[in-house]
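Below, in structure tokens: the form predicted on its own, a single chain.
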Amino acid sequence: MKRYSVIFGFLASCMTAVWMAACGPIGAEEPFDPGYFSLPEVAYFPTQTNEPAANPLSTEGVRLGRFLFYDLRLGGHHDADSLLSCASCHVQAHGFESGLDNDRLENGKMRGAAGFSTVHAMLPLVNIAYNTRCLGWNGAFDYPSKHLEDLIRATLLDTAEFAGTVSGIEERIRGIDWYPPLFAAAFGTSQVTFDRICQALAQFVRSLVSHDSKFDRFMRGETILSDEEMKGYVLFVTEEGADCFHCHGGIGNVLFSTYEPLVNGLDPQEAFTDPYDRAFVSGQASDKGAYRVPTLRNIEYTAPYMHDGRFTTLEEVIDQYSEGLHYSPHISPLMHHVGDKGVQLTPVEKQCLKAFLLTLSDENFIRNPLYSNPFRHDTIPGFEEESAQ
């Protein structure tokens, strides 16, 4: 008996660590997995990324961030025109851009949740994760040493934009019941802190990718383009046409821009005259007037242009490269017609230069249905009574 008893002993410790390696100890949580998350891949964009190793990309945290982007709560709260999302002004419809019927858009600006207009004019959010130089008009967030975590922070506490503070925005998603359970899902943890919002809003702002325009399909093989629109890429990709693709790519880099700031070529006695430029970022007088080259990805959408909003239309954006340039000692040396104040381009020419540009249209980006406002589509007991952007 006491050599059975041995026996079954020893089937008793085997079959009790079996079940402990696959049920874990009594009482101990799920294993955190907030599920990978994969940007699209097109063969043809660049395989790095600005994404942190301590934010990496997942399902939750994308998802937790789009309800935050669309949270009219994110604004500083100090009466009832202050409520204030992200999507407020960065709307899915103009590319994420502010577009020209947007209410707070006044005289190219946007006006914040206190009620102060924005220094600049608004930049499209798209294909933000592949720009590895530099954020904001003016770089005031270069990378690798600061990221679009950072730039989210500042702008919500900027009192031109969101106009909020650290414990008033914690308060504020912290009292919504169903909040905490998407931050557990996306970290591991259901406290919810100021930092984990701005890492959450990043990685739904990594995620918005436009890559099925007219061009692309025209990149895949797919379709081809027009003869209008196939002169006006030649013409952007040529020194003797439009010249445009020394700033803003086109061949080997079809994010559209190369995300440099530079002095473009504006009328210096209107924009030397912002405190904000590159200049105040650098230092450096040679910086005086210069801006990020923004992407040409979705132009159709985007109005208003340029740093200050001053053009509404495409044409005068063609009009202003074609014969609007202004020469100042410190002008890009890319802006190589300045001399001629432009690259003259005829009427027609300028016609098939806008058909290219209508091209990088993606349709399907602005309307996609995985970047629009969750609290109309998704699904989460408790939240179905909140007010919609």
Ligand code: HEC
Contents of the next structure:
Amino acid sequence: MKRYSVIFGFLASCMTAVWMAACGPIGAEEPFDPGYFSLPEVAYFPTQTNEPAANPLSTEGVRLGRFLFYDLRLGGHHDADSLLSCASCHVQAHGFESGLDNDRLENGKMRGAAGFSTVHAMLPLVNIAYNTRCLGWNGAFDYPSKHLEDLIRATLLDTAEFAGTVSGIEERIRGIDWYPPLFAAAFGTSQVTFDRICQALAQFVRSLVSHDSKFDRFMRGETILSDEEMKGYVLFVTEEGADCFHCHGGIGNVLFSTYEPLVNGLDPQEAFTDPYDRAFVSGQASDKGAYRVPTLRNIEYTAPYMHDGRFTTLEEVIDQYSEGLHYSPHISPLMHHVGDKGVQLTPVEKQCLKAFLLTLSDENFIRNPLYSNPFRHDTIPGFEEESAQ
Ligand code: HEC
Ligand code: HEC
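Switch from the form predicted on its own to the form predicted together with heme C (HEC) and print that structure.
Next comes the full complex, and the chain you just saw is listed first.
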């Protein structure tokens, strides 16, 4: 009997616990539900993403991340000049690259909160969620040992970028009274921590998906490419043509990058003077002058080009691959035509190749209101976002 009553007592307390969890004690907060957030379903996109189990995408997480991404107070710790947000450098109209007209730009590099220039030119923020190889020009954030969250943490602390401290950033964000409720909605409690700041920012960055360029509409059978664009596409994906596809995809790989760190035949006198190349990460001499292949999506908006921003136009880039290649002992074996200094395109072929590259521009991405600055009209946080639906 005694045994039964123990079991029964145990069951009764379990049921009470279940009831309490379901109904909640009187006066408790609503059950925590940050809302399911799914990336757009694109049939020909990769199914794998770099979303860590510890930081799944949620509607409230992405929403909080968007405010943080555009909040100038994230960097403003010295004086008004050091006010800095992710969007000071990553500008939506430029595919979340800096853009040539950005007043923080110096020779393709950006100046951070402490006034120092970044070591490399910018990288755009596009389809980052699908990069399961490595992040950064030198691929220092190798997946899966390092995550986007780690890159963002480094960005916030780096003297060439935010030059912040963990406690300084936490205190600044905590001190803005409408942030703690947004943290509660995204993470279950209103605690503002540095880790949560990085997690929410990573969620917003992962939500930036470009899948509506002319090339995408062509892939979906909704439009056709012009003769010129089609010729450029064929050149792009053939070895005897412009031979771009081994590194930049185009068939099968719609991210337009393998994200492998490689030497692509830039002038070694210039390219190999940078101490922060792939060799800095790997310690391998063969990685001297190697950089991670960048995506070509939205390339029209993301000048200047290459890790040091040496080219300002696509014409210059195409000339480089056509007749400007330099041999060096560790050049990627995929640069098949280096013996001829390049793929030797005719002027008409160059024009076609450029026309194809321009089909990767996604106007709906650079104008998507859900990616835009939520503070623009100084409204109540969230107002713009809701009215943009
Ligand atoms: C001062 C300018 C500046 C600011 C501010 C800035 N970035 Fe960047 N970002 C860069 C530069 C430059 C790179 C390329 C760095 C490199 O790889 O050497 C970069 C690279 C990145 C990358 C890697 C992209 C890829 O394809 O590998 C991500 C992600 C990123 N930034 C996110 C952010 C976020 C989030 C913020 C805000 C917390 C931010 N950045 C603030 C300049 C900036
Ligand atoms: C062997 C691999 C490889 C091949 C083949 C290749 N690229 Fe690249 N591409 C790279 C690498 C690596 C970089 C970055 C190099 C750097 O910044 O130092 C790059 C950079 C670029 C950039 C600059 C992007 C930016 O955001 O700054 C453009 C544009 C480009 N490539 C276009 C092309 C075109 C067009 C072709 C074909 C004619 C081509 N690439 C062939 C590896 C390759």
